[in-house]
Structure formats: structure tokens, C-alpha cells
Amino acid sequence: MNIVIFGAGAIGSLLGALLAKKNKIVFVGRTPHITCIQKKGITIKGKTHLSFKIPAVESAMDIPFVADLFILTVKSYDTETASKEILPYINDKTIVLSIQNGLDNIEKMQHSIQKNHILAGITMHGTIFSKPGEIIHTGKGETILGELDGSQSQRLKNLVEVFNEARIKTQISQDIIKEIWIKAIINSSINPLTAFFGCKNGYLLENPLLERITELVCKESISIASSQGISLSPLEIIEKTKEVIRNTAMNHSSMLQSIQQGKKTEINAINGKLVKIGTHHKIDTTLNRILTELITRLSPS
């Protein structure tokens, strides 16, 4: 396939390093991560052990070829412009796959790109970006892909083959949706702690006050996403939370990335998310709110 990572960031150079074995990859992403990729290649360094050449470009507009396949791994922030700058490249069969935290990123896209067109997906792969041309695969994890309403579509399956063959263990699911909420949850009760303790994720099951946190948020979370007909049973998900961070032990969250390298984060659309629609559910909102507070005051706007 012709694939673009459109927001090559560490996620997205992972999942392109694996990727190129065996298709046509291109990277789409920022100065100076481009420009190293240009000149050096990509390196993954951990978990998985990759050096090689990847074209690297900074604009959709120097794609270059005819895309079969974006995949998405913009920081939810971002989603609304980055569907508008790659609705022109997108033609009749072109799949555009959102591998994204949050909540509301298939809604944005749809502002710009017919829903016809999207697939989503989760992943819990856990990344650190090094330095520019270098990531750190830290946690290996499962790789999840849906359509919207569901169904399980020939291009689906053809795309779950393409994960697979590339040796990124993915599954199709029925209903996305709630997978993107369970990530979401999980999400909403590593992510923040994480960033505001400045620690790796394994801290939070080593210090016992945090995992009660860890558990609390996590309870609050799978509560509000009942609201909206998501039902989970909270010992499952506490349990695949704990999971998560005993598989990513020695990763720093992507919010914990974005705080120490002084960039915005993307805490309103998991914590702050999951606080809008409990409030509009009058459900408590007491841990994710505060959550949400304190990062936005660490993060810069």
C-alpha cells in the first residue's frame, strides 16, 4: 500500500518503521524530526530494533505519490487541520485512519472529511521520542481497528492483514467506538498522573497512593462513559489499566513528553472531555476535573 503517516511523531514513526517492510511509507511531521529522517533515516531503539531510509516530508502538498492510506497520529489538537490539509489528496478509495488519543477526533475530522472515508483505531503501544530521527519502543501492546458503524468490511480486514503482515499484532473490532473509550479511561487515569508526578508509568502501581488514584479516576471515567451508553465493568478495565502501565512500565506518557518538552497537551480532549459530558450528565467530575486543571496549569496554552 501507499501509506502517509500524517503527524510523524513517536507513535506515528513507530508505526511507520514497521510498516515500510513491506509498503510504500511516507513521513509527514515536523522540523527538525523531518529533517533528521531526511538526512539519517529513522532509528527505533527498545522494544524493536530499526535503522533505515524513510521519505520524509514537511506538507501534504510534497507527498509524493497517490495516497491508498493516511494514517492519522496528529495530536488531538491538531485533527481539524490536519483533515483539512489532506481533504484534497483524498480520492474515491483513499482510507483515512485516526490512531489518536481523545474522544472527539472522529468528530473533528468529519468537519472536513466524508465519514465514508474514515477507520478508526487504538493502539497501546507505548513510545518515547527520543531526540529527532530516534524513537524508543518501550511497551509492546495490541493494535485494534474498526469501522465506525461496525461492520467488518473487505478493505477492514485487507487493512488488518497489512498490520499484521508488518508484524503489529491488530485485531478488528465491532464497535470501535467503545474501544476508543476504553483507551480514553485508561488514558484519563495514567496519563495525567504521570505528567503531574513527573514519573514513568510503572511508578504508579510501585507507590500505593497512586495506584488508589489510578483506580479512582478510572472508576469516575468508566461512569461517565456509561452516560453515553458505554457499559464496562470497572473491574475489568481497572484491571487492563494496571495492565497497560505494568507493560509500559518504563515509558513516559505522551503527556509527560509533551510537559518536558514545553508543549501543549492534550488533556481537554480525554480528562476535559470526560468532564463536559458528565457535567452535561450531572454525573461527578470531582478527580478528572481536577486532573484537567492541573495540567492545563503545567501545560502552555
Ligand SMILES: NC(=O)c1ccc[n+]([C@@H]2O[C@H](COP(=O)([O-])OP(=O)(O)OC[C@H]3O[C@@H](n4cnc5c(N)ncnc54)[C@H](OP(=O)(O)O)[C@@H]3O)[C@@H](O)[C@H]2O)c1
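Remember, it's a predicted structure, so these values are computed and weren't measured experimentally. Think of the rigid core as the biggest set of C-alphas that the two forms share within 1.5 Å after superposition. Residue numbers count along the first chain shown, from 1. First, how it differs from the form predicted together with this ligand.
After superposing the rigid core, the C-alpha of H252 moves by 2 Å or more between the two forms.
Taking 2 Å as the criterion, K115 does not count as shifted between the two forms: its C-alpha moves by less than this amount when the rigid core is aligned.
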Contents of the next structure:
Amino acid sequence: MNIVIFGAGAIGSLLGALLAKKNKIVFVGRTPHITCIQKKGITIKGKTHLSFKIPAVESAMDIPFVADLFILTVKSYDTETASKEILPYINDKTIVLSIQNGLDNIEKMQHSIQKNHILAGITMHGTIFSKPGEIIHTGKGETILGELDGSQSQRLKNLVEVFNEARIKTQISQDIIKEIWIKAIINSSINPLTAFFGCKNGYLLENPLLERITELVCKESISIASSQGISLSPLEIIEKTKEVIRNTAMNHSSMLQSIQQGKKTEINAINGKLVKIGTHHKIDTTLNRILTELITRLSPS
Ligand SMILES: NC(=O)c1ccc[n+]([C@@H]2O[C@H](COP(=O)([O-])OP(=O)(O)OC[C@H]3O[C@@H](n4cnc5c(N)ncnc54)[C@H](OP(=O)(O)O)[C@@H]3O)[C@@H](O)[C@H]2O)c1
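Next, report the structure of the form predicted together with this ligand; the form predicted alone has already been given.
Time for the whole complex; same chain goes first.
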């Protein structure tokens, strides 16, 4: 398959490096990561060890082939611009797969890309951008892909096969939107709380007050999800959130890392979007509103 990793940063570089064994890949990203890859290749350390040369460019205009698949791995605040840049390179059969966090990526993509080209996914892999040309694979996990309408299309089955052949353990979901919501709800507590308190994920369960806030944020986010027809058990989601916290206890969340690096965060695509939806449906959004406000004051917008 001819695959473009659009937004080759932490997670995109890992997926691209793994997929490169059996597919034609090009990374589209930013300097200095791209210039470093052009000179020395990509290096993955941590749970995966890889180091090899791979084509990398800084603009969609320089993609050296007709793409079958774009994997969109930019941060949610760049989704709209990235989608516009991809648009001229989409033909009848091109798939654009979002593997991102946040509740508004699909909506933003659809401002320029037709819905029938879009597939969605989430991944539980963890990666850190350590320096240009080098990514640390911090945690292995499952990847889930789905058609927006839940159908088990042939193109989806093919894609899942391509991912599994690359040793990216991947499953089909017949309700990928629900999976995106579950991940966003989990992130709606872990990300802003760790970012605001400047703590590792595990501290949320060591401090009883933070543990209680984590539970309350989950409950509020679940009630907002219900307004979208997404019915989730608070007990199950709170337990799932605590499981993620335990499994990543020593990690700094992506939102904390962004703040430490003086970068924008994905707060508007997670808690901010929950506030918008909740407010529209007259559901209490107090906690998500407070977290959005706190993080917005800490990071550039
Ligand atoms: N990292 C993880 O472990 C992980 C795991 C699961 C899901 N995710 C999700 O995956 C998405 C990406 O996360 P990430 O951590 O990989 O972010 P990241 O390291 O910031 O990677 C995104 C890259 O895309 C580049 N970019 C943005 N717009 C571009 C454009 N128009 N053309 C070319 N390059 C562009 C960014 O460059 P600049 O920053 O210089 O603009 C950055 O290098 C997020 O939604 C995140 O929540 C991440």
C-alpha cells in the first residue's frame, strides 16, 4: 500500500516506521524532524527498536506517489489545516484515516474532505518525541479502526490486515465513534488534572482528593456523552480510567508534556468540546469548564 503519514511526530513516526516493512511510506512533517530523517533516517527506541532510512518531506506537494492511504496524526488543533492540504491528493479510492485524540477531528476533516473517504481510529500505543529523528515507544497497546457508519467494509478489513501484518495489533470496531468518546472521557480527567498539578499519571490515584475529582470528571463527561446517544456505565468507565492510570503510572501525560514544552494543548478538542456539547444540551459541565479554563491559562492558544 502507498501510505502517507501526515503529521509525522511522535505517534505518526512509530506507525510509519512499523508499516514501512511491507508498504511504501512517506512521512510528511516539519523541520527539524524531517530534515534529520532525510539525513540519518528514523530511529525508534524503547519498546520497539528500529533505525532505517525512510522518505520524508515537508509538504504534501512533495509526496512521491499516488497515495492509497493518508494516516492523519497531527494534533487536533491542526486537523482542519492538514485536511485542506491533503484534499488535492485524494482520488476516488483514497482513504484518510484519523488516528488522533479529541472529539472534533472527524467534524473538522469533513470541512474539506468528503465523508466517504474518512475512516477513524484510536491507538493505545504511547510514544514520546525525544529529539528530531528519534521517537521513544513508551507503551504498547491495541489499535482500533472503524468505518464512520459502523460497516465492516472490505477496505476496512484490508486496512486492519495491513496494520496487523506490520505488528500493530489492530481490531475492527463497529462503533468507532463510541471508542473515540471512551478515550476522550478517559483523557478528560487524566490529561488536564496531571497537566495542572504537574504530576505523573499515577499520582491521581495516590492523592484521595485527586482520585475523587477524577471520578467526578468521568461522571460528568459520561452524562455529556449520553446526550449524543452514547450510553456508558459510569462504574465501568471509572474503572477503565483507573486501569489506564495504573498502567501509565510513571508517565507524564501528553497535555503535561505540551505545557512543559510551552506548546498548545488539545484541551479544546477534549474538555472544551465536552463543554460545548453539554451546554447545548443543558447538561451540567462545571468540572470540564473549570479544567478547560485552568489549562487554557497555562498554555498558548
Ligand atoms: N503520542 C502518543 O503517544 C499518542 C498516542 C495516541 C494518540 N495520540 C494522538 O495523536 C495525535 C498526534 O499526537 P503526537 O503526540 O504524535 O503529536 P506530535 O508529536 O505533535 O506530532 C504531530 C506532528 O505533525 C506536525 N504537523 C502539524 N501540522 C502539520 C502539517 N500541516 N504538515 C506537516 N506536519 C504537520 C507537527 O509539527 P509542529 O508541532 O511543528 O506543528 C508535529 O510534528 C494527537 O491527537 C494525540 O492526542 C498520540
